[in-house]
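Only one chain is given next, in structure tokens, and it is the form predicted alone.
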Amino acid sequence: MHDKKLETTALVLTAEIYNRTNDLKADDLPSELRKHYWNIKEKTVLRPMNVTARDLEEILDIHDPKEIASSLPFMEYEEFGQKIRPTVFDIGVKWLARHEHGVEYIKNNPVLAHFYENYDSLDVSYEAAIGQNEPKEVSRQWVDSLITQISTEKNAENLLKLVHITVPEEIDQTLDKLVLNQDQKDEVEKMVKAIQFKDYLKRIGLIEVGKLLFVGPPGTGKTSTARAMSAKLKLPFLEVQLSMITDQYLGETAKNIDRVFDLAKRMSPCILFIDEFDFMAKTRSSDENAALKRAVNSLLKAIDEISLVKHDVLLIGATNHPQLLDSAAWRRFDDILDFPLPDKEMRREILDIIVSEIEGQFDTEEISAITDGYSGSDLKLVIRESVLNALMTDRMALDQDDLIRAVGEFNKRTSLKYIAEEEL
């Protein structure tokens, strides 16, 4: 059972300290409080930050605020407005510090840690509290604030149609659920360090950092890795399909490209993920469409002008057809990351992750041996078919025959696909 007095005191003192200390920003508030009090229009948590009975109910699941306030000698419940506030701030501060679990609350709350850092020799660090607190960019509230502001501008509807925006807290795909080779792991870690030491990179003039190109066959994890990086780096994820940008109903292509990159800068810090990168880049050497060719030049120029160090935008392009890109496109990226089809050991690891929550007796080593040439997405389809086939006979546990049968069905479907493509 949670300690209602402790939780109420911590919340009320957090609000009081935040109201008194202008140096504290919305990012200093614990994420659950920041989300609750967030003002979408102003893109922050406004002062004064008041604590009401409704706040206690919604944030802490406390339904008897008047009784709790009455039981604490440093707090009162105001009937008008149903507000809970400290009457003797100093006593409340001492009470929280001396509570057996008080320091634990303080350490996990940057606002409290900022106040208590030099208080009565408590082992509390504001920097440590900030380090484990989620930044505002993780939440949907932050993104919605920016979208609300942008939506009032001219051509905003067309612009927002071009980009699918996801926030880190909405991304289920995490790096620990992906099977990456060492080069891929190293590149992710480089971006973590580049963001961590961004000010240093800027100071030494190294700004051409943070433009990655993911290349490889379909289903090898390019998009999944980019999304998982969003969760890891706690950055909003802006996904663009280049085929959408050229849609005749969404305005001129070159202008759409400029709008997308401008949006990324305004949404920063963020990841801008451009899929189907070959869709327009391959047309640079073509004379078929002069307007599209101009759009490609706009795209390459926009890539030149955006920077992780200067604009807080990590740019990731992805293509299934790297051979279609010319040297002008390749030069724009500071690193090219290959996503090959998984080898036997990687296939086994992928299968182990996919079946980790599935009951049954099966050998993923054998399945990995008979699935040469399969992508990670292909392996997910195999397991999906195995599960659905088992459910046809009301079974929720798989056996080896289920997996082998699904591999055979997948191979048959793939053969039919190739036959159909050859007839086109």
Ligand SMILES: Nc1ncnc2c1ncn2[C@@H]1O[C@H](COP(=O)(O)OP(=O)(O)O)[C@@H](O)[C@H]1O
Contents of the next structure:
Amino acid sequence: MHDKKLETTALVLTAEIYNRTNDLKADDLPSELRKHYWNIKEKTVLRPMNVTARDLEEILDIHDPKEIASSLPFMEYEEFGQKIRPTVFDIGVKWLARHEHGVEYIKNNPVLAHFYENYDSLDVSYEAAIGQNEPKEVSRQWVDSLITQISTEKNAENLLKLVHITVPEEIDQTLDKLVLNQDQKDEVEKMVKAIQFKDYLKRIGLIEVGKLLFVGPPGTGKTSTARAMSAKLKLPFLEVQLSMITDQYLGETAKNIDRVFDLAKRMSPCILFIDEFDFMAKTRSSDENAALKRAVNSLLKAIDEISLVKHDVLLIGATNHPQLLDSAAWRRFDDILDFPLPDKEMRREILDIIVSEIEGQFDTEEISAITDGYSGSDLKLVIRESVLNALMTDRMALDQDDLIRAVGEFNKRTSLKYIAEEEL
Ligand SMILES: Nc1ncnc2c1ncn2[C@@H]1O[C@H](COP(=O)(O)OP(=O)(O)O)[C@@H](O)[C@H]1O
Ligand SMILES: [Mg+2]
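Okay, that was the form predicted alone. Show me the form predicted in complex with the ligand next.
Whole complex next, starting from this chain.
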């Protein structure tokens, strides 16, 4: 049952105890409070932690703070600042301890358990409460605990096969290892700020942020950038290939899409990365398959409904074939970020990053000049070939000829590939 007085008292006392007790860390707060009050920049919950009317609404779905405060002798509602706070702390403490469900709240909340551990004859332990509390979002532990919970549910096995989940601590792709143009850098920074100032955006009603579409040829850094953002923003990374969802479970496709978005909301805060976003365009143009059409509509609807500000989910779509997307899809993203093939200067910077650990005498300037049209991942392949070729003669150091030869081989291979494709 929704006991508003009890929930409000537990929350207000938790904040008060947290403020008073410097020994307590943000991790001691129940995860829903930690999430709600989390300060991204400082990576903690800052003191003082206040309980405002808005907090009550968002955390507990309680809309009448004034009535509640006036019905509790130890609580006061402060119009200025719309805060609810304890007037006589000790009476509040006693009230909670004596409430018939009070102990349950205390046992599941390390902050309260810490305070009540030696209180009267209550049977609570801080250690036990900590064990119950969920760990932080950045850790594998946090994600695993959610997965364990979810995997006991119906159809969970299929769902978890569709979504590849990585946590920030597992991602070694960093933004400084990616060569990005100014637009791309600005967009990343914009998202960092949007997440940092999420509550402000919500307050002013600006909720149309946090849906990005990455557009560009294969190998230009779309996936890498999304992953690096996950590491930078300290958000778990949920990756979905749209083709997988349709191919494998045709009849279930529409439902799968809803499940994926639900999963993202439950994993939040997180990044939901949807790769091969153009898959839906292909299905739209062929009306033969009603199940696929339903899936497309589910997807569009799910995108409409999900929000960074409301659900703590940053949505990133990626496509190599933007020309296949129709306006219904475009319209749903509030920022389109272009990933062009790198120009000469960017190619040199990418090469410099790739070869940074490789020994030898070579000039990346010259290589960048003869690799027009190469993507970042093409350049990576060229260097890999050079290294492997050099190893054929037991050399660990590269010279310029190795690189130039690898470029030549790469060009030969791509033209063969084009011929093969034309003959199809
Ligand atoms: N702009 C870039 N700067 C540095 N490395 C890049 C860049 N673009 C691509 N790469 C490298 O190429 C590889 C493939 O990139 P990826 O992000 O998978 O491309 P996409 O998702 O656009 O197909 C990655 O390992 C990445 O390191
Ligand atoms: Mg990719």
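Take the two forms, find the largest set of C-alpha atoms that superpose within 1.5 Å, and that set is the rigid core. What you are looking at is a predicted structure, and each value in this text was computed from that prediction instead of being measured. Residue numbers count along the first chain shown, from 1.
Handout entry: Rigid core superposition, Tyr105 Cα moves 2 angstroms or more between the two forms
Key = Yes; that C-alpha moves by at least 2 Å between the two forms.
Practice task
Please check if Pro30 moves between the two forms, taking a CA shift of 2 Å or more relative to the superposed core as movement.
Solution key: After core superposition, the C-alpha of Pro30 moves 2 Å or more between the two forms.
Handout entry: Large Cα move at Ile171 between the two forms, threshold 2 Å, rigid core
Key = Ile171: C-alpha displaced by less than 2 Å between the two forms.
Practice task
Determine, in Å, the CA shift of Thr21 between the two forms after the rigid core is used for superposition.
Solution key: That residue's C-alpha sits 5.5 Å away in the other form.
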